[in-house]
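In the form predicted alone, a lone chain appears below as structure tokens.
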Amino acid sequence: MTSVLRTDYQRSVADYWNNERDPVNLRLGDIDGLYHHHYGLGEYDPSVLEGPAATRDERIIAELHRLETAQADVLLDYLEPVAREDRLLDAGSGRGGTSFMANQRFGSFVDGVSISESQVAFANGQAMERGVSDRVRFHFRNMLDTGLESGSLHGIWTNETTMYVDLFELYQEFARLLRHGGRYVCITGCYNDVTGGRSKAVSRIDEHYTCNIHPRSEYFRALAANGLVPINVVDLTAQTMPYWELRAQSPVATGIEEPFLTAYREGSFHYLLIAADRI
């Protein structure tokens, strides 16, 4: 296996991980251990934004924490069934949530992989806690080079990570990684290629995230490009969207809100779940 950063891009954005502490991802996984880094779907309890003022920060955090968890649950939806002697992997596991919600939904193994390794240390020692690192380990490898068997995998899932790697590439190490008929599933943020290249929202986002948001075809050629065959693509923009209405009331708000709900409403920018077999 090569290096782990293989580029200064790589080294910048391991960095940025290596050294986040955003009370966004921290206050929100305090509640219940686990810690995520994506984003939240569902309409959210307008009742939080009432009551007494002391507790309304704690209220929006909570219900902040319970749209990211149920956005994981609607992705394990799509990588089901799953048997307990299966293997999943995690790419861009971040600091473990949603391989922490799949080894509870199945009891399966769960491998994450993250180029940061202040984030796997971090998921390593959640596992500890929890009393499984037996079954979810967690790795400081590149998801275009993760050194796994082939052909070993059950399903694979990326959430909210595929904007920091060249997509055909990427599909071709999860090709390599799943066995015949195994499940990919993606959400993601993309750009929507009808109304042209990135907005100015869009543009920022990737400003704040140090990524690079792909268009909306892209996943798809490269998908077909290596074997794996859509079965579901659900837009998730409008699922999505009361989400970030809350966290810009919220004091873990970043700024980045309001480029998200400018993107989503002027339809520059979708976000899209998309399960696919490997044939």
Second form
There are 6 protein chains.
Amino acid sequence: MTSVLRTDYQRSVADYWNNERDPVNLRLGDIDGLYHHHYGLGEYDPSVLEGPAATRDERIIAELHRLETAQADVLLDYLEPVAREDRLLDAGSGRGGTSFMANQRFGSFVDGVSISESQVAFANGQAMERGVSDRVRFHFRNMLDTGLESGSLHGIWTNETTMYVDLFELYQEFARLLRHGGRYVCITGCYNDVTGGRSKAVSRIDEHYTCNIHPRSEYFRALAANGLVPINVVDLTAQTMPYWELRAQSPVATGIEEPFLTAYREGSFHYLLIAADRI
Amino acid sequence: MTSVLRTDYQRSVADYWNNERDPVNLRLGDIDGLYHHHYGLGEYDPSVLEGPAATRDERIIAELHRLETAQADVLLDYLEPVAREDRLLDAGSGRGGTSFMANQRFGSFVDGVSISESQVAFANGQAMERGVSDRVRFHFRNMLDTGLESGSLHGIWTNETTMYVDLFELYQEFARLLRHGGRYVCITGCYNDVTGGRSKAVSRIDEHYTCNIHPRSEYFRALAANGLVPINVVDLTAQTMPYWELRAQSPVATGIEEPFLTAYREGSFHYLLIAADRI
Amino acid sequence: MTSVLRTDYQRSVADYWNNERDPVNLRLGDIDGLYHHHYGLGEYDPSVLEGPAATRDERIIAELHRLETAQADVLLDYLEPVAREDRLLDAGSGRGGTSFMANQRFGSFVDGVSISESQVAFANGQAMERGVSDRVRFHFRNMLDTGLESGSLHGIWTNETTMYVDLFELYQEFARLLRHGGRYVCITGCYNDVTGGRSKAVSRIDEHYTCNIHPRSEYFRALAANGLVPINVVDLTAQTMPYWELRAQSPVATGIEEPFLTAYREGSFHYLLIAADRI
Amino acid sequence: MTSVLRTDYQRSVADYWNNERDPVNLRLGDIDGLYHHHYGLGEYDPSVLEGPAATRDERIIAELHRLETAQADVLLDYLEPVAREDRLLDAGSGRGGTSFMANQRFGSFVDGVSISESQVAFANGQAMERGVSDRVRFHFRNMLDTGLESGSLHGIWTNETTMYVDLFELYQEFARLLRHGGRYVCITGCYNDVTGGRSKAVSRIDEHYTCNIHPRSEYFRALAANGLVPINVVDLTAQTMPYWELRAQSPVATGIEEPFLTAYREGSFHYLLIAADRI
Amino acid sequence: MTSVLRTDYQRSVADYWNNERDPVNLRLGDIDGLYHHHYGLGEYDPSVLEGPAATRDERIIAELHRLETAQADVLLDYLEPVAREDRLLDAGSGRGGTSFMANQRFGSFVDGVSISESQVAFANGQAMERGVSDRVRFHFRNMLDTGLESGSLHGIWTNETTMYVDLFELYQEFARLLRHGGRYVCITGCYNDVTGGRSKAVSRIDEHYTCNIHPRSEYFRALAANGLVPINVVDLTAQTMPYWELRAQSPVATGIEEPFLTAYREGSFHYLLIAADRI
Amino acid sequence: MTSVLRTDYQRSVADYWNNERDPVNLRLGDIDGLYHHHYGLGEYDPSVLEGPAATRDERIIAELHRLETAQADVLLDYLEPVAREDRLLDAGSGRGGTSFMANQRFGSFVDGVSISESQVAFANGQAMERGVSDRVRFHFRNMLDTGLESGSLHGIWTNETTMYVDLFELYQEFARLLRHGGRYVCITGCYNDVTGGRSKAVSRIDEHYTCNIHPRSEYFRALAANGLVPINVVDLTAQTMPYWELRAQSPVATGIEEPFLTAYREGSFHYLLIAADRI
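Same protein, different form: I have the form predicted alone, so give me the form predicted in complex with a further copy of the same chain.
The next block holds the full complex; its first chain is the one shown before.
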């Protein structure tokens, strides 16, 4: 295992997340202690926009959080079945939201890795509080080089984290980690090769997060090159748009809502779920 | 374009289909003139098994046909949108069932190709009868070398025909034929790399049809190598099993029902839909 | 080294061989304690079919065994020269026949691996009886992952065992095991890319043995991809046909004789020897 | 040859350049009729910043133009030798600056291609005015699919245009166009794989121009895959920085100066020249 | 089709053969009008070295010629069966020896290509004399780019000519030319990857003929990459050594005999026959 | 790590260098204890050819040595910056000349590897004499398999040593050894793909040194395949020619001067520097 942060780019990404205190993540997480770093799925309840102004923000925030939790639930559906003694990896685990949900649902072991030391510390703190630190652990490690044992994992997911890394390197590591027949689930934003190169809206997202959004084709080439075979691919674009429309009207909007909505509407960007098996 | 039948293998497949008069295909097609060569999707109506014995067979046959038509409808859903002036290819078009459904639904041009001259003649006869021979045409050609114009097609499908050909050759031809952004939809049975090599049940199917069922991984490698990028992958296995259970009890059972049910149940075989875009 | 049996497919193959008590293997082996699991080479003596009916079966069985032993002798010819201190691997060693012949001829060390525990036990018993258990050892291991030391082997052979595994995985393991300049010898049945896909006769063989016969081309692509360079390739088809013709008339015929003879005669199947060097 | 504009992305790039009237390009070009769409090389004369305020802008603009012309001269140095009857391609020819310089220097034929119809019209107008329209011609074509004859070209260059296209597709077309031994010269900005993914400064440039800056490694992989072999690679970063420092102080600054300077200074971005031969 | 001579290297090879008047080729060919440019196979008759000194040279020359003709006969054995209407290609046809033997044996059409205009003229002259110029024709063409029709050939051979070209380019052209199932036969000297890089003796041969002897591995990689699948590989080294031993004692020895004998004896060089099928 | 000498070829190269006592290397090295095994760069001082005959040889030798040292200085320029605690590898270190210069310039650690035990002993002796044996060490090891730790090196160079090995194997080992961002510098003679195969002059050099000169293209393909990305490529041909012209007139000429000059002049051979980064 080499050092966790290998490049200036990785150091800048780590800095960003070490210093991030974005209300869209923190205020939502405060609701029930599941801190997410991903977007939501499903229709929002339009009534949250109506009623007393005093609690409107609160209602919207609760609704956004509900949609984000729903997204993680969809992701976990595609990991099933998972047994209590199975080991899972949350690659790019942020403040731990999906990891805790997985442990809650399956009882299984979960390792999370992140290159943000603050996130790792925060998430391990949550694990203590929740009394699951014997089963859910977060590590300051690079998902390209986790140091975990070969063939030891039953499942891996990446919940909107693949845009920070080279997919061929990532899936080589995942292929090493998963046992034969292990499952990988990915939810990601990817740009659409059919509409061509990265559109201006997509570049704006890249710039906002210092990330490198991949074309859809790259996912399938990198999976094929590393013995990971799709069994389900779902275009979630239509299901995530309500989340963005609500968020654009929320007090925790960050300004990146418009590029997302534009990119989805012009068809230059997909919100995609891929479930694949290690062969 | 080289000769349509290039190998002994292709000649034996052509012979099989030239001489095939299987009631499971003919009696079902006679109902409404849509002759299918593929399996069905969806729950069957259990009442068809009950009631007067005299018409039981007829009821079952009608129900099997309904499920097969439903399957073709699902396939066509993933081709949408298609405009009236678009050109589509039914690669391995059999007696033309899906081609006619596509023309009926979209109004578009459909070319079907088959290496069975009898099937081509039959299907062109149907086109005449239906008064669509200006828009739906069947050709005695090899789908590996169709002779159609490069970049001329809006969409292509293969409805359970890919097990007769090398996927890399096939998708190279499809990549040539589709315009940028064109859509390919495949429904196929494939064996499961996770359970390993072709099981005994899968080999029995191969032997029955003189076909060469591919592993699931082969589809994704061949697509990736030819600029065809998945946007949807659906595991239809659970949805096709009722069809087989009904068919096993039908008067048109061919004996291959048991290997199919065994293969699906043991997990060594999938019924898979893939929709992909040409980039 | 992962677990020996990794997939359902491997488990079904192991079951088959654990339970196999086929007279064509046992009765022939009983003659001189060389139990083969492969076919024969060379003209049979037609006189075995004549003479007293009482001993006709015995004569045929002895003759079949002579041809099978001759086949193993041809294989070993292509391993030469081998020194007494060299290490050899019999990959898919069955009941040990070829391993004992190699040790007898060269004096060298032989390791055999098989995924059938019964076969391993049987063969180790034979080694004890023959007093060569210090030099010839059989292991319950997967030939895709032998756990043997890198670069430790002078030679490897597969005597009709490659149809159970992926050739790219297999030759990657062999490339790891052989020292620079080490020799690999393969005798196998493969289908003929020139006649096209697997013919019905070939599928029948696959189904009989739950195996996955590869096309000829696959061998050469997998060798080339793994630094194994042919020095001899011999089409043994004509030399193996007499064996099958005799066996078809023998009391130990299993019913698979006809598909073999058909496949060889129609040209859809080869019996091939490949000798290659590790570079 | 397919249609010139194949994707939404290409259409948006074409729109950008069709409507672009950027003084940094027009005012500089007005000086001597060489309209460039690339950056400059070499030290600027610091005296242009001093002296009478009234003509300061004019002095700076003239100096920027001098550095841009010097850049094109460096590019052409690496094309030598070129004979009067040789054919050259300016791939992404903009308003034609480098094309005219090449014709002036070598006397040779130059074809320029651009997906901006306005640029093509403008450049052909310039060719008329200069009386070289029999030797220098501009075409509304996609450089990925020029429609020019295979093997017809002595040399090709791309002067800061490769960030709009896939390099593998581009160099496949160039390999088709160049005769054996033909020369390709590229000047480009590329991001540095050593510092990692696209930095925030690089993403800002991408967003500004709706372009897709490639990593340095991509150039060498795409060249190697298409029979284009480097003979010179020059890191021009240090030589282009003075241009940007002057431009940042100029009246024609567009706001993109700071991201360029940041990217160059942090080492995440190179200004690179590659000269390669077609083999 | 590009120009026949594309590089300085090809021009120097053409010059060599245009000016070559080597008695080892001419005096042997004079015997019966079969002018060979390859070596021999089989044991020589030792009696030719004895007897009257006056005719010793003549006896040796006749014997060398007999062995060279025997070599061509072996090559043609591996092309069989060939029908009278089949088309064959002699790639690097020299003065036409093997071409005439093929036509004599099979009655078929033979096209020979050579980059030596003198050889082409000479061979066409021979064809006239022999009255076979309607069936055997020689062309001044590059075997990398023959201009012959795709899929038009039943068989191709290279008799010691592959060391002048890149094998990947060559086999791509051959794959284009051969019909499905067509046969390619190669006899060549190749160096042995097992003994390592080109030995001094091999380099001396390269320098003598301005050729580029390939490693054995290159043949199999280039075949595999171009759909050419071996069916026979024969190491002819032991069978060609007597020829060299006799030639070393002959009046037509050129000085290159010693490097050949050294290279063969030290194992750094093989004389190899490969027969492969186009799939 | 396997044995240092793996093939006959490597053993013959080792023998050559173990026994080499070439004055062109020894007499030049005697001047200041920097024993080089590479050629020189830059204009020679023509005055060394004039003046008193008695010391003419000495003057020429000193001048040749000055040019060789200048070459090593150019190589080291492209390694910069190097810190005192960095580790460097001299791959094919000969008698240690460049290693000592690197240590002198950067103060850093240098490991040299050579397959000539005499050279290793000689160079370690020099290190003792120079009092740098704690920082500069030479090892009897194969540069294809150095046994050094993965990711441990800041820089590697090959100074005219790559023609003895397969470049893909070599750069795989270098990619393993270099840390992310580490630098590789190569100076080498390579033949020119544009002029075609190895010319007679190039083959003469191969034969003289029992080496295997690679085409230029091979370097870039092997680098690209192993994550080594060029940042500078310099054609040094013109700068090395004066050295050869002087050496041809020197008392230490070995006879190989003419082939070098011919090859450079006819354009079939380059003297090339490549600096690349590990990504």
